[in-house]
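Take a look at this single chain, the form predicted on its own, given in structure tokens.
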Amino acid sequence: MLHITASSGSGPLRDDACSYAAALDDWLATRPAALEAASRPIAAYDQRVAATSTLMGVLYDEGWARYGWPEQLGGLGGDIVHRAVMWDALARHGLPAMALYEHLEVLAPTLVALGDPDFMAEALPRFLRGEQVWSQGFSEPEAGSDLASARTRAVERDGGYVITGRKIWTSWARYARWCLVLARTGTTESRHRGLSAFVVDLQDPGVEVRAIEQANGTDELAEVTFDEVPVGPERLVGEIGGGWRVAMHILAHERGTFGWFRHNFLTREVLDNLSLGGPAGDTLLGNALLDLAAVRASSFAGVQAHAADTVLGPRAAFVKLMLAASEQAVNDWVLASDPDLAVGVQDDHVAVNRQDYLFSRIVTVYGGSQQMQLDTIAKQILRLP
């Protein structure tokens, strides 16, 4: 078994993608018992959950998960191109989803860019080996598409501050020790231009958090009250007043390179339901394909711009549109494949079918709706009125 270690972070494994991926495809060519683990069909969320955080600390032992990420942070040196190529490969070796690992590509570029380096130092690299996992807190009950009227509110006091209010929608707090949350620090005329973004730890007195069940059975959203919550200055995202960037910046990868990330698990889905389909979903499952191929395309140009250090920018919007209708294609050729699928006597695998069809239904709102992104490719793209 090829053990990478620290001191191979120098050299070609960090400035070749190709040969650590090659590297990484041999890996896990010997079938880890983690990720034989992690691969199986689990319909307990919680269970899910497990598996792969367990998975995410032998990645991490090994060397794998820590290329694509600064050494100064915990990292092995690299960047994005070595985590798109991780993540492609754990799909291509059975690994059905990233469960909630996906916000080491919504929010850690963001925090790794812009956070508290002391903190971040010692924060990464418990997020990259499973042990400790990120929440992001953005949305609220009278604030959901419309960031920049947050109320949520940060006051400076003792030199820190105290965060008191609610956030809704909130991905993945019911396993969370951290969570982004996007405050006013500014009046409420000042909408965006009075935001700023905190690091607030869910385990300190003064927060709640609610599950709240999904239509599929899982609780990855959550809601969260915050009341007189104390954070310290290094707990600080960017600078006071400037949320508005930090949640572009998140908004940037959680719509535009997260598209690579996705859609290697939805072709995991189509791989793992091949033997369920028949002639007649055949158009379906051509449809599927092309979406697919149409958000590797895309998705994968987003991640060579963040590699260059591009902005990627309004163009995430095209990419955010792809990979729901791709997402929407997918489970649509798999219900059509399995009709029995919502009445039918369920294993784990039928199990995890449905919870995946019935989250696809929802894409197009989730993480900003449909409508948002056609607005923003009319106006910030083809300049119309």
Contents of the next structure:
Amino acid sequence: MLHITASSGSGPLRDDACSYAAALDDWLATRPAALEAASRPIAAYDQRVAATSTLMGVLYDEGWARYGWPEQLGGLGGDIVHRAVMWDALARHGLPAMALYEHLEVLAPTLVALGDPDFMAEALPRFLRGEQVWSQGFSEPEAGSDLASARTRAVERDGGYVITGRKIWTSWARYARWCLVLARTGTTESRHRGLSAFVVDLQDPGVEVRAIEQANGTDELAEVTFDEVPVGPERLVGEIGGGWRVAMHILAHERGTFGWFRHNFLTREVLDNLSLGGPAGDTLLGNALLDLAAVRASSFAGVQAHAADTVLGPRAAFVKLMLAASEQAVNDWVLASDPDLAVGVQDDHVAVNRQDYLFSRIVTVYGGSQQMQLDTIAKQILRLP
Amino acid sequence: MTSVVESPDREFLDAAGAVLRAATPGEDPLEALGWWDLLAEFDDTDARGAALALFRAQGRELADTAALGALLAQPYLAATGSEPGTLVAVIARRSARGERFVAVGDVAGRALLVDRPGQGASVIPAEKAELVPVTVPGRLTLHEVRVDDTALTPVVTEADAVPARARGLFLGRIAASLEILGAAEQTAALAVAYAGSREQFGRPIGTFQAVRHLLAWAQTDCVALESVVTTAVALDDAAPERHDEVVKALAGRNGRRICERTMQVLGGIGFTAEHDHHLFHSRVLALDALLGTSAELTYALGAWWRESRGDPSAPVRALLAGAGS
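Switch from the form predicted on its own, shown above, to the form predicted in complex with its partner chain and output its structure.
Below: every chain and molecule of the assembly, starting with the one above.
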């Protein structure tokens, strides 16, 4: 069957997201083998990541994954709306999760905006192709919600920097080549003003990545230690002392648009479990549907705001709260529909349901806890005393 | 986000609020707003958006008009040969105590549209029906409408009524949801102001985190409802199947949740007749009970999703088109 080739970077697909959406739907409807392989439930995390990476490679080679990224960095132009369309389509056509490509949406927009252009011209295409992915080194054992108290240090040496410290809850560090590290270049007392952001090669000597086995049985989180790891000046993202701006850019983006990317896969999770559901769960399912509709409407507005270069600011906290509520509502229903996930794991489908259900209980913690989001709204939006 | 409200709607919202506030008894504020004329221009996106924006203002101001029934009747105007402003639909509701019709607002002097699924739609003058006042707080005029079956002669056949009924329900549910949003956001604003001024233990209660989080949740529920309902207005007939039910169920659920949280912040005063909170709360409860309660819609939507196996999400291409309109 003939299909429009996306890799030519043709104008209509770049300039009109609706044309891109229609062409991508047609292509996905041919059921490419890499999509089939990544759409099966896979309990083993390594295999799931491998299947998704293969799919990313195919999407890049065919051109689809290059839309929404700047031409000078290996993309084919267009904006975030293209990426919003692509992940929506992948979920609708069966892909169950973004896995470590969540970081493509969380980190890459900031790296594109604030990273070294020459370095990113090498790194972004590899990220998009699924060859070299990224992780985010923000949290530390003593700096969780209070990120400004981070202690990892970067010291100037030989025209570059040397990084020493410890990061924790670093998602996908085990699979990643690069880590965006928030490190202290000023004094501890300087709080957020004394932080800078660096790109660290996780294969460098002095870096140790220790996977953390999680309560849901997967191990995508890790503890990463840096023992005098040198980085060149091109690895600085933003300016010295500008690390907080980098972190806020990422978090504002993550909270405002991440809901769009993630909620599509929550809808997928429901669709993949509908045959297990019964009438007893119908009200739970109805509630999940309402919550998903709220995330979809509010996060699409976030995507549009981003495309228009508008900053969502503290209002992103609303989307973050709604997304967590929807993820828990979906998984409340999954638990009711598939109680096997609580008492026995017979196959990969149940195993994945168990992983997802348990993970949904922690979504009110990562990326800024629910309590921090509520505080942000109370202070910066409601202006309470 | 608030910015998704297109600016003509926003302008009309502000204007409607001012007119509804200033309205004197006996005067029809909808006339003053030119609202009835908008019903004849529903092919125009801006006119339709403005007509719907009225309901959010009604919720905020606790205005009492016949607009909801008029909107439900809008798709029947051509088939019944009625002029905008003359026809108001009664709303059927069913409870364990039986099925009944209710009319919202003052319907004296207008014609009543009585649409019975399976039997087509009839029109009778309000004077020919028995209107029994129902007392509900919330500054809302409600009548139970009793009509003799023999007085009902269908003027719109069932075949013609089917699409009009679906369209009327879509518009009516969106409108009721906007009115719930208006009432809920207004009482949330009252509670925020109260938390800033009411002192206990020597400081405003809005400094206590437990209180702040209640209000932040209420605001989150407001924003969620606002996003969903304004997106539905933009989608209009590109909305996916049963999307009006999704919007209405969310409105009822979030509206009630907002009122409960704000009442907790207001404390005892929020449970008195002298404070306005109960009026907003009662308005939300009354609207939740019309055109499908959140409880029955939520359950029905879940059952439908499970059985249909489809994807009920608004298609991304429709969202893109709605954003561009």
